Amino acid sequence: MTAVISMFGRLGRSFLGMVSRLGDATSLSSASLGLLPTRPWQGRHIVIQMFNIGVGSLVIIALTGAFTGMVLALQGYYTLAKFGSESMLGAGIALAIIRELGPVLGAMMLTARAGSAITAEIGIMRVTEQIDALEMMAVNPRARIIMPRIIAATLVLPLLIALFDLIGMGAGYLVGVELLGVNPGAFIAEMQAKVTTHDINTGWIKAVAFGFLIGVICTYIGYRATPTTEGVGKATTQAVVLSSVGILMLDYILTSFYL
């Protein structure tokens, strides 16, 4: 009986700790974003972060999009050929990439490449007391460090996802038409007929939501990291894991609303 009570006690403390951290992250991010219109305006730092996050992630996004489109073409053709529906390959690739795989895989790649860097960078600032130095100089670290990175991730990810979608569909076309022999006219015609504005909007909404989620989680964990080298390492790992799980959970929620 004592062991059962102890187990429920640990679960309760863990749950309360999770709720407390969720509230802290919400408070920190909302307070940081509320500083956007205040002076001095951080537009220059937002642009710098957009460049660092976006340009630095172009290669991994392009490669992931290309191989995703090629794999979808191979697997889709194998499945559709059993039903004599090879002409639907273009529509299947486009819908899968635009609605699901583009936003989710693109966000995962951004988390692995840029999200981890954001957390590590802010954590190192905490270790080297750069954040304390900003406060001593009357510079709000939330406005200088957190807010630009959240906004940059939110703005950049939709653009990266658009690139992912275009490259993925182009790679799927090359494999489907040039390698597997699908009729090019049918491939393009079915893609145009089946992909609607609603599908495109769904992908854009997911991209914006995922970018905001990555920005909030990675900046928060880095800002609250234990100021040691070991603490920064743990914080970086935790940021990638939590962001990845959060992306999958949010994807399910958004998909259920935008079917």
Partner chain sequence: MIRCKALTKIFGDAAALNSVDIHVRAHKTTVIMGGSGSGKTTLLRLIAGLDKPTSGEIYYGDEDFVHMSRRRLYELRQSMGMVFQYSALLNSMNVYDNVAFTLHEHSDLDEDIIHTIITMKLEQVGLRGMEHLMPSELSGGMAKRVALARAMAMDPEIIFFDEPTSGLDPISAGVITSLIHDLRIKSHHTSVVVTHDVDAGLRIADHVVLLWQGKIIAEGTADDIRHSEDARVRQFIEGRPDGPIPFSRSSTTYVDDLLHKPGTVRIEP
Second form
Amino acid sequence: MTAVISMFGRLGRSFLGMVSRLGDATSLSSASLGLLPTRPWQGRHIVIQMFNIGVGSLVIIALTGAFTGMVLALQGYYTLAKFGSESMLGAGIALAIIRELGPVLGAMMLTARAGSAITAEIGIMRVTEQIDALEMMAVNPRARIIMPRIIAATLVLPLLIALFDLIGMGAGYLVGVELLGVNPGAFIAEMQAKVTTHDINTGWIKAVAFGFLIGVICTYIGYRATPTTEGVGKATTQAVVLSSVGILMLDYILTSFYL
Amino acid sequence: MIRCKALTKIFGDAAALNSVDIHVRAHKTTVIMGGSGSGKTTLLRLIAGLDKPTSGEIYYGDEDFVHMSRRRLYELRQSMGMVFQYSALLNSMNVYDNVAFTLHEHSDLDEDIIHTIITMKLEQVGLRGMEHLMPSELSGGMAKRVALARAMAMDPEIIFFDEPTSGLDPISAGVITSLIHDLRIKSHHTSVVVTHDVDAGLRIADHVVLLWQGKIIAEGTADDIRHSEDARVRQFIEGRPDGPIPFSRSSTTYVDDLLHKPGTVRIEP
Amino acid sequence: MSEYKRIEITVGLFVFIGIAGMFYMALKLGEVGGLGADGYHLTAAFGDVGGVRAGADVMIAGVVVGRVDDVHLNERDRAEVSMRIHDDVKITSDAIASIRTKGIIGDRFIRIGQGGGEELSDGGEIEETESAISIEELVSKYIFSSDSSNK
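Compare with the form predicted on its own: the form predicted in complex with the partner chain:
Below, the chain from earlier opens the complete complex, with every other chain and molecule after it.
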């Protein structure tokens, strides 16, 4: 009996903890973003973060994009060939990549490559008192550290996903047409016929939303990490897990909204 | 210069600071000493404005420091410097940019002038010519000296030192201690030093505050402390393991625990 | 300082390529390239559209000449389809619009058979329509026509 009560107690406590962390994250992020238009202008630091987060993730995005397109071409071909509709391959690849795989896999890769780095970097700045040092040097750490990273992640992800999509479709074309012998005309024509502006826009909406989510989660968890080496390690893992789950949940919500 | 009244800071349900009154005098070196967990770092963070007290008041001159707007706080901080325990250099920048950080952020000076200032500051701490090293390439002692140069870059009115000698070899520690002392004599700023290093602390102090369990147990000049009759003060400055500040942290008696009296787990035969 | 210039240029290049990629996709794949916002509108009312939806193809002789914009029920309980047709394709007033299926289980599309009358202009209506042929109906007709006593 007491075990059951204490179980509910624990559940309640962890739920309250979750809610209060969510509130804390919201207030920290919105307060940081509110500093965007204030002086001193942090444009330079946004550019630097776009370099770290965006340019730094190009290779991994290109690689995942290429292999996603290639495997889609293989899988799609063997399925479609059973119905004699290999000509639909281009449309299948394009729709899958533009609507789902590009945004979701692109965001996952950004989390793994850049999100974890954001959390670890901010966590280490916390451990080594660099955040306090900024504060003491009259530089607002929320304006200097959190805000540029959230803005950069939000701006950069759509661009990365555009490249992911194009490379994925290009690689799908190579495998489908050059390797499996699908008619190139049909491949391209079906691709163009089936993809609508709505599909493409849905992809961009997701990209922006995921970029923002990664920025908010990874900066928050790093900023509030327990200031020990162990705490930073834990925070990094937690940031990657939470971002990934968050991306999938948000993906479902956005898909059901915009389908 | 700084007056604190009934300063209390509570973490969870433990009071790290319990109603502390302290007066930091201008152009003097105030040394706050105490063992680990005595609340001295907490006190420093409150005075520097990095944390807010649970209750109590802090005045900078006539200004209420606790309820100050962020804008005014940042204005005040341009005349403050702080040397952190682990130096806290920004590891994405080299020595030059670290020392020049506040000048780049808060002044419109020409790079030529900034360069001259940085050269002078690095010369004062004996590191001229190291401008292009990254923080990761510096030893602990050198990083501390760079941090000191950075704290002095804007010629502040007050500099805070958090454990300036901890983790350094005796020579580096000695260098830092004399630097803190000599630079204060030269530039007439106010220093607040938090340390558990008794020798170094007493050597440079104009005024000593001794904390124990979040309370001030002794206050005065270095000589007052050296010749104090208080048993706790004697124990601290002589570094004896046992005394009024007990060696054992256990709250139950040893004999009871050995005899498996209530309050401990008893293994049935 | 020059380090920052290099970062700035790289980021500029990256943003340029990214935005170019976004535009390329929108132009090549979105409706902008296929049909664009141009084209003119026609309507046609069907007894049964058999599930044709917005976005379905409109074809003449197997060539895509437009898209379905919207399908809704009009006041006489018929399905009114509005479609957008390429500007350079003219459709005659006596054309026949019929609902067809690509293959047996493929997408529904609207096939237009041209007549010889005058050309329809924007907002015109194709009056002659042929409803969807339901395969299920055809099959059941074929099966049950031999012994209707089963019913």
